[in-house]
Structures are given as structure tokens and as C-alpha cells.
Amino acid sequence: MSHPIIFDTDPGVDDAQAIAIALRHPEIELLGLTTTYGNVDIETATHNALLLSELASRDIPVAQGAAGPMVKPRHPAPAHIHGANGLGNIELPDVRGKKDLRSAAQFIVDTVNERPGEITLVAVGPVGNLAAALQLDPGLTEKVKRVVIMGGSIREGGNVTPVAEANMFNDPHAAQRVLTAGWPLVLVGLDVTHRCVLTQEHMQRIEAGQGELGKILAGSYAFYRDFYREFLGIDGCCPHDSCALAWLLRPELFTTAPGHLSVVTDGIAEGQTLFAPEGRGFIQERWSQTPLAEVCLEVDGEAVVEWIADTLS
């Protein structure tokens, strides 16, 4: 079974790993990469997306999108996590390719309309491009096959604030729009991505299997691992964005639950994802009035990182 996907990304280190999977996996048909600010600024994101495709010897359309949040001021990119260039500050070769002339949102709308009912949107950064695509074509909710979002946190707490995951915090207004749009949506958040640790041994297998791209993945991984060791005390890194693709291709490794999502847009809890399980009553109905979505709550983390390493080695 082939999964035609558009991959919406802000290529830092874990994005690069996921893009490598999308380029490599025989069951994924990668129709395009759409870029957003987040881990890096928008020009760097687009440069890295073009570069990773070229290193894999693939000619994949890259459409540039959101340069900042819909409403709130933009926070600086987290250079201490992904490096100023998004790939651990390693030296990068020049890029030959050019980005698509369309915006990311227009690219999403055009591509989905060419193949209604077939395409899955996989978004692993702030979701402004998906929100903008809904502005251009509200009917997208009926035309996509599925939307898989790496972001949010139900029980785990946050990673950039006590309650908010980075992608949701970076653009909570876009996230509120996208998570409540009523399309078939799965949220792959910190509850599962923090259970997956990609070790140095996994990375050695990946480097050996990926040629030119492997050098970039391994070099950027070393920088990212240092951050994780210092801040979370783990030896390895959480391959957050690859987990979204793992859910798409190996859903049996995850435990999900249906319910109603919303995102806090202002105040001390901005970016927090709220989840009201389906059928559960609360003191008022307001938490249960958004459309149903699926959220990932548990995962076989070892099996996921083995799948990542196997795919890339």
C-alpha cells in the first residue's frame, strides 16, 4: 500500500531524519515538502528541505510557507537545539535546486485537489501552512485522506513551557484552527515521542546506510544528542518527527483514543493542548464541542526506533 503524502516541515535535526524516511520508504509517495519557520527561519527551512532531497538524489517539489505565527510575535529560532543552520552547525554543501513558485498553502490546495481522497498531510512543525490552506480552500477538510500532526501533549506536560509543546506554542492560533477543522486528524505528541530514544548505535546504522545524506544525519545528530543529554539527561535523541511517519506506516505500535481537542491561544497556558475523551462528561460541555480527533497516548518506543533505524539502514 502506498501513502501519498505532503510533508510540512521546519527542517531541524529530527525533521531531517523524518524527511530521509519519507524519501526512502517504499510505501511512501512523497509529493512535496512544504516549509515553515520553527526550528529555523523560513529561508533556512527551505534551503535544508532542498538540500536533503538533493542528497538523496530525488527531485521533490519544495514550497515555502509561513515565516512567522498568525497572530503572536515570533520567538527566535532555538539555535541551541538544532544549530543556527538547523543541522547542528555542520558544514553543508551548496544547493542547486530552486523552490516551487507557489506558496506552501497554494501547493497543498493544488495537490490535494488533483487527487481528492488520496493524500495525507503530515505536519511536523508549527501548522500555519495548514491553517493558510484551509483559508484558501475550506473544502480541504473533505478532500484530504488524513492529517497527521506531530505536536501537542496530553498527559506529558510541555517541552518549551510547563504545559506547551513547541509546535503548538509557536503558533497556537493556527493550531487551534487546524486541530478543530473537522478533517480526519491524528495527533502524535510528546506522550509518545518522549518514549522513543534514538541511540548512537541506531545512528551508526543509519549513517552507514544513507550515503551522502547519512553524513548530514549523523553530524547533526551529534549536536542534538548533546542538547538532550544536558536538558533531559538521556543518551540519544527523541526522533519526534519520525514518529508521525511511524504512526502512518505502523499504527499498531501506538495506542490512540478518540476525543475533542482544543489549543489555548493566550495567557500563561498558551500553546497547551486540551483533550476531552469522547463520551466523558465534564462540568460544562464546552470542552467537548470541537470535532472528534484521535490522539496517541502510548507507544512501543523500542519498536518505533528499530523501525526508524531499519528503514534508514
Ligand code: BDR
Given for the second form:
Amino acid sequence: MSHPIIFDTDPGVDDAQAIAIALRHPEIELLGLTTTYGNVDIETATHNALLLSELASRDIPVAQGAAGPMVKPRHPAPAHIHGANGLGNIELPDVRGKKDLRSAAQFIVDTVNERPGEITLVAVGPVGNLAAALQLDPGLTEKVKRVVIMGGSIREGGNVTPVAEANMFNDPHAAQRVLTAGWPLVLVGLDVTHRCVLTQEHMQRIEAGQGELGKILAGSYAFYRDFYREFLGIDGCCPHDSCALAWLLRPELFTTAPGHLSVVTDGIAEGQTLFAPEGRGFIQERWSQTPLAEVCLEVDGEAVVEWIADTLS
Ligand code: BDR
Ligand code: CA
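What would you give as the form predicted together with beta-D-ribofuranose, now that the form predicted alone is on the page?
All chains and molecules follow, beginning with the one already shown.
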């Protein structure tokens, strides 16, 4: 079965790994890349998306999107994690292709309306483009097949604050809108991505299998791995964004639960994702009033990283 997807991304080292999967996997029909600020500024995100598809010899539309959050001021890009160029500060070839003339949100609306009921939106950065698309066409909630989001944390705690995951923290107002829109949504958060470690051995297989693209993936991985070693004591890196695609193609590797999501938009817990399991009573009903979504709680992490390496080698 082929999955037609639009991949919304802020590349980003782990985004680049996921983009490579989206470009290469035979069961993915990649209709477009939409870009957002996040790991890098928006121009760099678009440049990297164009570059990665050129290196895979694919001509994929790239539509540029949000340059900052909907409401909050923008946080500086995390150059110590992804490098100032988003790809580990390695030298990059020139890009020949041009971005699509439409905004990311318009691209999403147009593409989904061409194939109602068929397209999955996979979002692995701050979700402002999805929020903007909903603003342009609220009926999108009925027209997408599914929305898969890498973001949030149910029980794991945060990675940029004690409680917030980076993609949610970067634009909590957009996240609140998107996670409560009532479309069929799956949240692939830190509870599962932190159980997956992509090692140097995996990356050697990927480099060998991916030609020019492999050199970029391996070079940027080396920089990202240094961050994981220094700050988290992990020998390898968490391939967060590839986990969203792993869920789409290998859902049997994940355990999910249904419930109601909300995102804290202000105060000391801003960016935190709150999850009220379906059917569980609390002192008030306010946490259980948002539409049902699915969240990932557990994963076979070794099988996921094997799947990533197999796909790319
Ligand atoms: C998420 O934040 C970004 O830095 C990564 O690319 C990933 O999408 C992990 O919290
Ligand atoms: Ca990302």
C-alpha cells in the first residue's frame, strides 16, 4: 500500500534522516515538503529541503511556511544541536531548485483538496503551517486521511523544559489549535522517540547505501551525536522525526492509547502536552473536552532503528 503524504519539517539533522526515508521508501508517495522555522530559520529550512531532495535525484515541491510562532516571540535556533546550517555545520553543495510559489499552508490546502480522504500530513517541526492551513480551510479536518505529529510528551517529561518537548514549546498556540482540531491525529512524542537510539553502526550502513545524500546524513549525524553524548550521555542519537514515519508504516511496533490532548500556552509549563485518557474521570471535565486523539506510549525501539537503517541502506 502506498501512503501519499505531505511532510512538514524544519531540517534539522533528524529531519534530514526522516526526509531521506520519505524520499526513498517505496510505500511512501511524497507529494511535497513544507518548511517551517524551528531547528533553523525558515530560509535555511527551505534550502535544506530543496538540497536533500536534489541529492536523492527527486523533484519534489518545496513550499515555504512559518518564519516564527503565531503569538510568542521566536526562540533562537538551537545551533549547538543541529549546527548553524541545520546539518551539523558540514559544507553543503549549492542548490539549483526553486521553492514552490505558494505558502506551505496554501500548498497543504490545495493538495489535500485535490485528493480528499487520501493524504496524511506528517509534521515534525513546530506546527504553525498546519494551524495556518486550518485557518485557510477549516474543512481540512474532514478531508485529510490522518495527521501524524512528532511532538509532545505524555509521561516522559520534556527536552527543552522539564515538561515541554521542543516542537510544542516553539509554538504552543499553534500546537493547541492543531492537537485539538478534531482530525484523526496521532502524537508520536518523546515517550517513544527517547526509546530509539540510532548508533554509529546504523549510520555506517546508511552512509554506504545513500550515495551523496548518505554523506550529508553521516556528516550531520556526527555533529548531532556529539550533542547527545555531551548533554544526555547517550552513544548515538534519537531519530525523533523518523519515528513519525515508522509509526505510519510499521504501527505494530508501537503501543498507543486514545484520549484528549491539550497544550499549555503560557506560564511556567508552556508547551506541555496534557493527556486525559479516554473514559477516565477527573475532578472536572475540562481536560476531557477536546476531541479524541491517539498518543504513542511504548515502542520496540530496536526494531524502529533497524527499520530506519534497513530503509536507507
Ligand atoms: C524535535 O525537536 C527538533 O529539534 C527535532 O527535529 C524534533 O523534531 C524533538 O523534540
Ligand atoms: Ca524536526
